[in-house]
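Next up: a single chain in structure tokens, the form predicted on its own.
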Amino acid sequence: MKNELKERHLFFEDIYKNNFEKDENIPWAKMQTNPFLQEYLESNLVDGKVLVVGCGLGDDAIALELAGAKVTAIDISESAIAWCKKRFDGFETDFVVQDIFELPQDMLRSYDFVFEAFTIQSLPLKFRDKIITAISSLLAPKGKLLVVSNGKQEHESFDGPPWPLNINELKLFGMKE
């Protein structure tokens, strides 16, 4: 299992490293705020400590900073984080290289708002429970979580990536129907 995670890390690192500052070669890089996050921010106040999981090239993190939050944005790719720091020099968002499966104690139960978009479904299904547990462990008591994902019915199967989430997997976050 550890080797498979290392392979996923190398997959993402290679893409960011080999295409540094060439975002057109990174299929998921939209170079703008995720539209679901943007819609959320238009009608919700986000303040306190905020974490962006799998921040990619950083647009969502900066949108949250501009909304007034103190933001930490993590990604496993060293090249993605370097790119974020270069793109958003002068902003206060703390861009950090961090493996979601090796979270330091000081991150646990520390964030008032956690945002995750498509990171969960980029990992093979056997890691699903582990990543949902890791993301959930970041929330402070009464913290809020916004997850953006493709969805599927329980009986559907996909030969991913991506591997969409079903309603029962979303319930692992404590979601009510």
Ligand SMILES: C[S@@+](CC[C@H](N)C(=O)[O-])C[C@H]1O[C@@H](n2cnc3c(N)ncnc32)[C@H](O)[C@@H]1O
The other form holds:
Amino acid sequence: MKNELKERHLFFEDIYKNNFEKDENIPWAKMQTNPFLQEYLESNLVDGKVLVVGCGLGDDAIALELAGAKVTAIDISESAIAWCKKRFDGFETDFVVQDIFELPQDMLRSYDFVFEAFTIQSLPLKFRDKIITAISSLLAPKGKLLVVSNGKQEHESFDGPPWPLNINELKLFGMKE
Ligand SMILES: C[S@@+](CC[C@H](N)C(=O)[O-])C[C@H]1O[C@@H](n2cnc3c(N)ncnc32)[C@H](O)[C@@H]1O
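The structure above corresponds to the form predicted on its own; please provide the structure of the form predicted together with this ligand.
Zooming out: every chain and molecule, the one shown earlier first.
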């Protein structure tokens, strides 16, 4: 398991590192707020402590900061985080190199709102349970979670990446502590 996770880490790090500041070469980077987050922010107040998981190039984190939140944004890729810091110099969002599977104690149950887009589906299915548990562990009591992912029917199988989520996997978020 560890080797496979390391491989995924290197996959992401290599893409960001080899294409530093060439966002046209990062397949998932839109360089704008995720439209589902944008829509959410138009009708919901998000303040307090916010965590963005797998923040990529940082646009969603900055949208949340501009909405009034105190934002921490994590990504496993050192180059992605360096790129975010360069792009958003002068903003208050704390961009941090952090593996979602190695969260420090002080991040646990700490966030009023957690946002993730396309990170869960970017990891092989065997890590699904583990990442759902890890993301759930970030939420403070009554904290809210917004997940953006491709979806699939339960019976469909995908030879990822990506590995879309089905409705039953989404429901697991409500069942984790
Ligand atoms: C498909 S990209 C999506 C990035 C961003 N959320 C977006 O929508 O543009 C998945 C992101 O998850 C990050 N990632 C992968 N494994 C991770 C892990 N174990 N911990 C934290 N971030 C991880 C990758 O480096 C990458 O930036």
